[in-house]
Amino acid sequence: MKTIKEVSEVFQKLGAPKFRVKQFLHAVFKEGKTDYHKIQVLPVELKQQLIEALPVLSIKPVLHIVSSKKNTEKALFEINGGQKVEAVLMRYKDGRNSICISSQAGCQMGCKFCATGTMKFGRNLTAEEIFDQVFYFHIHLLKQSESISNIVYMGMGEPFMNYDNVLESVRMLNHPDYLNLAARRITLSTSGIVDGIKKLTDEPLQVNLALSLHAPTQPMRESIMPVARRWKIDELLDSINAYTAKTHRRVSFEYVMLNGINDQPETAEELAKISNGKLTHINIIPYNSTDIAGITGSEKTNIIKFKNILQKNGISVTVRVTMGQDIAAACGQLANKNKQKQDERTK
């Protein structure tokens, strides 16, 4: 769906009065009427014109698959130009429905452990294309009398390499006439684009920030994340300190556990050292299997030891619950590899 400004312009060009915009938005976003013919309050002629001038989705759903545990659903979308992106719905036991969305087709960051990083980079997604991933699941959940709880920009791509479109999509999600999702329920994740962190520091929107840290030292981080060559860890942490000082919002340090690379006890001590005294929380992520040679996940016992060391040093830490591995929908697995059969709800 286009921005509210663009929607209003469409109605204006069609000669429809302003109050029709409100009627249209309420029917689509609050009532989930994506078939314009079913919007009874609109004139027949206007409905037909809107079908041509204002398509519901700017992206084409081509596959919708569900995990064996029924707690994760992944949608594959085709975007203009024929490339494909993925978004994931995660259903938690406490009733939360979180959507993980993509900001780019492919990714140019090249992190050594991420399947998306092995893909050829396509292009930045528009704000509309980003928003429509959420809108698709909004309609999907609305049919089941459910709603979205949280949004995480942790799918394909680096959000801060597409900063303007990402922020515009956040404003669309936040708009009361659209999905009316509170900014505090939206998390932007970055691999460490310092310029983007600085920009976000000055934004009035109170979104959450997650940093894909994955290593506590410059040499280690540089060995698995090429972005570290551009922005050194000291500069990165300085930008995080400036962000928390101004916004008073806690930053999540994402830390994927890689066997023999970043999971040693002394590494946990280093991570505790750089985290101590900061307004941060460490989110340990068990590595989800990919086809990347030489990269495997840490043993569960090592993950527990690593977590315990952090806790003994007074660091706030949790281990992320892994979901959707069987449909390649877990963290780091999004790479358009969908060998599973289509779910009966595929559109």
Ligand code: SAH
Given for the second form:
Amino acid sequence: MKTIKEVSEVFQKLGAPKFRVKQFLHAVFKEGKTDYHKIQVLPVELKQQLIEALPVLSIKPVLHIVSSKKNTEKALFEINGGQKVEAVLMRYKDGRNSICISSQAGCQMGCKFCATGTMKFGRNLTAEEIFDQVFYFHIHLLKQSESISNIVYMGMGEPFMNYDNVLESVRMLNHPDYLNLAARRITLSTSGIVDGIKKLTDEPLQVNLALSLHAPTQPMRESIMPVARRWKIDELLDSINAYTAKTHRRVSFEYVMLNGINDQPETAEELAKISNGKLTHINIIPYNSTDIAGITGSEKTNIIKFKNILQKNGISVTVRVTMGQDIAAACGQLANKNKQKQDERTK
Ligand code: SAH
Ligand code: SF4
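We have the form predicted on its own; now please give the form predicted in complex with S-adenosyl-L-homocysteine.
To see the whole picture, the full complex is given below, headed by that same chain.
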């Protein structure tokens, strides 16, 4: 769906009165009618013009698979130009439905452990293409009388390398005539683009921020995340301090557990030291397997040890429950080529 401004312009060009825009948006978002023929409230002639002028969905769903436990669903979309992007629905036991969406086709950041980082970069998604991933699942859930609780920008891509379109998509999710999702239910995750963090600090939006920290020291961070060469850890943490001071919102530090790389007890102590006194929560992420050579996830016992050290130091910490591994829908598995082939075979 185009932005409200663009939609209004299309209606205006076709000579339709303003109230038709509201009627159209209500039929699509509240009644879930994505086929113009089913929108009775609009005149036939206008509908015919709109089919051409205003396609409802800008991305083409090409695959929708459900995990064996039925708690995760992955949708694959083809975008203009032929590239593919993915979005994932996670159904939690407490009834919450979370959607993980992509902001780019591929990613330029090249984190050593991430499957998306190893694929060729495609392009930035438009605000419409980002929004439509959520819109697709909104319609899917509406059919089952369910709704979306949260959105996380943790699929493919680095949201702050596509800042303007990402923020525009947030405003679309937020808009009362669109999905009316409160900004505080939306989380942007960044690998540490300080310019983006600074810009977000000044946005009049209550959106949440997650930082993919993954290492507490400069050399360790640099060894797994090339972005750390551009923005050093001290500058990064300063930008987080400025963000929390201004917004009073807690930032979550994502920490993926990589065997022998960032999972030692002394590393946990260092992580506790730099997190101490900050308005933060640490989210430990068990590594989801990929085909990347030399990278494996930490042993379960090491994950628990690591978490206990943080806790002992008074740091708020949780270990993320992993979902959707069997359909390659877990964090960092998107675009994992071999897994993808498996999915298609077992579909
Ligand atoms: N580019 C953004 C958002 C997408 S990545 C970012 O890096 O924050 C979402 C999260 O998944 C990041 O914290 C990322 O480090 C993590 N991740 C990447 N590969 C993973 C893997 N194989 N297993 C678990 N988490 C992974
Ligand atoms: Fe890009 Fe995030 Fe993957 Fe790094 S972890 S390569 S920033 S998607």
